[in-house]
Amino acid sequence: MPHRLLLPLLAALALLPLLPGFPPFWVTLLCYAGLAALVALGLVVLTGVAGLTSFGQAIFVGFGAYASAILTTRHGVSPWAALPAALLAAGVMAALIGALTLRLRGHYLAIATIAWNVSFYYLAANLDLTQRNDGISGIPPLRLGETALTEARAFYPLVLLCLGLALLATRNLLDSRVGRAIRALRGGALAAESFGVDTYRAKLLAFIYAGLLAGLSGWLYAHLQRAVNPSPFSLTMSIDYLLMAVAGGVQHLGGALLGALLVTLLRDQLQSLLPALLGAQGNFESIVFGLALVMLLQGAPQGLWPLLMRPFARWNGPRAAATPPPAAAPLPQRARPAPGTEILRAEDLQKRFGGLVAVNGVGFHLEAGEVVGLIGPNGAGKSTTFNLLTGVLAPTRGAVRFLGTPIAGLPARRIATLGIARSFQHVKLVHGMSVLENVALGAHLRGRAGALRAALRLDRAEEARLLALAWAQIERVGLAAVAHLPADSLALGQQRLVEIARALCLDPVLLLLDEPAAGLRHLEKAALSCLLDRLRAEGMTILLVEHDMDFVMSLTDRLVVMNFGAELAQGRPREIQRNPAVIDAYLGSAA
């Protein structure tokens, strides 16, 4: 079956509980696993695109379910105004906790967020204002006209507008400059700095719109049981939606469906069933679906979304690798120094790693349309000293000015808005992302549309100037024909010349590659090597480490030599070659 018709016959499949005669009881349990399947999707931005593990996502379920339900009981308020009130508070909340928690990683983060869920639990069961452990009751239900919406049957439509809606909005979020800078968090948080991205940020954002989706879950959760209390809000149940999300498969939109659904019906149907088979009465399920979930995530780490889809693969793979973007306005240029004018200038660099002087006294200087070589034996603190200069490392002492501008210690965010950019010693592109979509990733400060708009799809106009620029760049490395591919599915030679591409995104007037030669072939060394003096015609200025000599010293204009840190020489390629403490160190006598 066509990819094509998939999306078609799962909307068929979900209007199946309007028909006639479709059990009332079944149709509400659908309603239910909607609910929780808006979590779950918030959870996929959170999680499995991001990174980031909470465990607390009932807390702005509950945001939104008591600030509604507040609102409509106490001050009349209709619940359909009572909607963007449940989502400020959602967002709200999602916004101050997330300040407060997300400088935290890995499983102190984690930690965090089961202490603010076990808090929220305990303030909605002992306030005045959320009525206790009694909850508040009697909250009036959603109308359409004179119609009240309170049967199962009647609310589901409304789940699933909701739940459409969502996957709209978050689909289009992730598929642009926005999302691409929330999927580089997942393993390629360095790089998308050094190009720009303020990550902390896109942490943030991927934490409060987690957190609106929740919220969303929780206004409709209650004008649908028509009463809150803090039970559905406990830490059980944000374990009960991660475990949803990991389940269905914690990277796909589409897990969130699959894992909320399967949950929802296996926990209502093991409630009745376990007790009965065993002649006792307990949460027997809790032990079933905790067994599950160790068998899942031996057999099928990826959830059962994955496996679900597989055979539709072959109609869902990448696009032809001969299509382009389509065709947009080009994106306005830096201007270039004059040749010749100083484009940088290191003095008396030094980094220390406790005890470790990495590198000691480094100075050089760099003028506009040069190539500029900085070479010498493994460990001499070469990929260090582009570090300092670049922002990912601050200098213990010294002073780097680019243009003029001290940059000593500034963030790599920002050294990356004055134009300097980038690739690194060991490969760092995004996993799971295509080639064009990480060279699209540097031309992220060349963009300014937000998370509004790139949910709501008006950033399209802007997107297309993205992409039409990350695929020209693309076709200089000459890797047109795997741009629709993964970009760690590919060689690491081909690896290289992406992180390249990416690069020239930014329009650097500063270009650093650190050994951009290494895993290429005799051939594709040569096209590098060609590119690299076609920007240097172009006025670029360029510093590279390699260990290819034959590479180096025909490209480069001059070199600077590292030892143990320090500087040991300066001057063209002839001079180096003929200089005995060089050879020595590093050249050998062959050269």
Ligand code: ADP
The other form holds:
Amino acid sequence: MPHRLLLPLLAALALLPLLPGFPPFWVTLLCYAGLAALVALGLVVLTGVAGLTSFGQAIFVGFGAYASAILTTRHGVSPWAALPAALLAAGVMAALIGALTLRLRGHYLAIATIAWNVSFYYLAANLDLTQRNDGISGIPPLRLGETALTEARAFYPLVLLCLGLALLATRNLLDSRVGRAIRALRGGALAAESFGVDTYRAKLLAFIYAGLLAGLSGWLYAHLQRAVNPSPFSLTMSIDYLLMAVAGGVQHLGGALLGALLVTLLRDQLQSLLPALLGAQGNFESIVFGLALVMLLQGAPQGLWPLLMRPFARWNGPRAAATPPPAAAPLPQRARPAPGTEILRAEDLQKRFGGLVAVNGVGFHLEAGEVVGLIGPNGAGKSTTFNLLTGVLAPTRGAVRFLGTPIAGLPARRIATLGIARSFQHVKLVHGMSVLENVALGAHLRGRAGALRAALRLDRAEEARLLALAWAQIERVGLAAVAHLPADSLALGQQRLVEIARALCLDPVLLLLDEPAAGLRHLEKAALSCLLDRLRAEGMTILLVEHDMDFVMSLTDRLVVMNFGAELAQGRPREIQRNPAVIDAYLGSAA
Ligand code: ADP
Ligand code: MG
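Please give the other form, namely the form predicted in complex with the named molecule, since only the form predicted on its own has been shown so far.
Now the full complex is given, and it begins with the chain already shown.
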């Protein structure tokens, strides 16, 4: 069955419960599954895509639900008018909690969200505003004209509509400039920062987005249940949401739907079945769920959705060949400094790692249009020097000026805005993202569209220009044939070319390439050499770390040689080749 039949099929299944004979009890269950799916969808963005684990999503469901409950019961606000307030409450709380928590990493973040959820629960259970453990009852139903949406059957279409819109918005968000930044958070944060992405903001954005979806779910809950009390917003529920997302497939939008559906339906069935089977009362379903999850994660660590989709992939046959994105108006370009003007000067750069001085008093300058090689034995401090120039590391001592601006110690994303782009010796591409998308991440600073424009699909004109730019750079490095493959499926040499294409998207004044020819075959090296020559002709300044001496000597105008962190020599390639100290330390007598 081809992929394009999948969506109509799912839509038809989702509409089945509206048929007259469908048992009302099941429609009610499906409503609750839909509400849970909204929260799980947020977790796909937050945990599956951005790699941030939250055990606190029930907080934001709670804020959405309580905000609407309080406004409608106490202030006479209509339930529809309370929706923006519910979203605002959840969104603002997510922003606050996120701002206070997201600097934490890994387990600490997860533990902090647990603490927040426990506090929220006790707060809701003890405040007069939320009417303590009794909760708020008598919440008015949603109305459409004269009809009140009190029956599950009447409510269900609204759940479907919200879920459909949320799916669409999430798809749009992830498939955009901001979406690439969010997708780069898991594993590619350093590279993203080097191309101007504020990764802290991207994290906060993912957190707020997930909070908003949870808030929407809470608003629906308040008017479906028509009563709220603290228990559905406890830590247990947050764990359940995460369980749904993980079981369904936390990296897939469909996984959120599948997980929410399965866990909601199974829990209900087991709750009545297990006590009958075992002849005793108790929450046995929790034990069964725990065991099921462990087994599932052993057998299908990516969740059930990819398993379910496997037959579709088979029917689809091999992936279509790469096609260029539609042509678009070119983006404005940076002014280039006149050839020969000094663009960068590094003075007395030093970097200590504890007792090790990796870079020790290095100084050099670069002129516009030059190709300069930075060479030296392994461990000489070349990559560290790159990191100091690009803001990945702050120097212990020393100064760097780029186009007149002091840049030593600035964050990488600030330096990127000034026009320095780089590749990494240890390739840093975002796994699971295509070559085209990885390269487009380099164009981050050349677009403006934010999350809202992306979610509403109002960013298409700009996105087309970014993708056309990325495609042009991919063609330039000779990878057009593989542009639609996952970047991590390429050979290492080709991944280095992807990094160069990504760097070119920034429209840099200065390009820093760390061992770009390592892993390339002979012909690929020749092609790379041609490319760098062409870039030089276009006025690009290039600083190059490379061990292939034929490659370096034929390409560079000047060389800076490092050894044990210190500067050993500087000069033209011919002079360096004859320099006894350099021959001794690095080139060997063969040179
Ligand atoms: P090169 O690129 O010239 O091979 P590097 O700049 O990568 O050399 O490394 C220079 C020295 O600094 C090496 O001894 C390396 O082990 C050390 N080094 C590099 N990065 C770090 C780090 N983040 N922490 C500690 N030591 C480091
Ligand atoms: Mg290195």
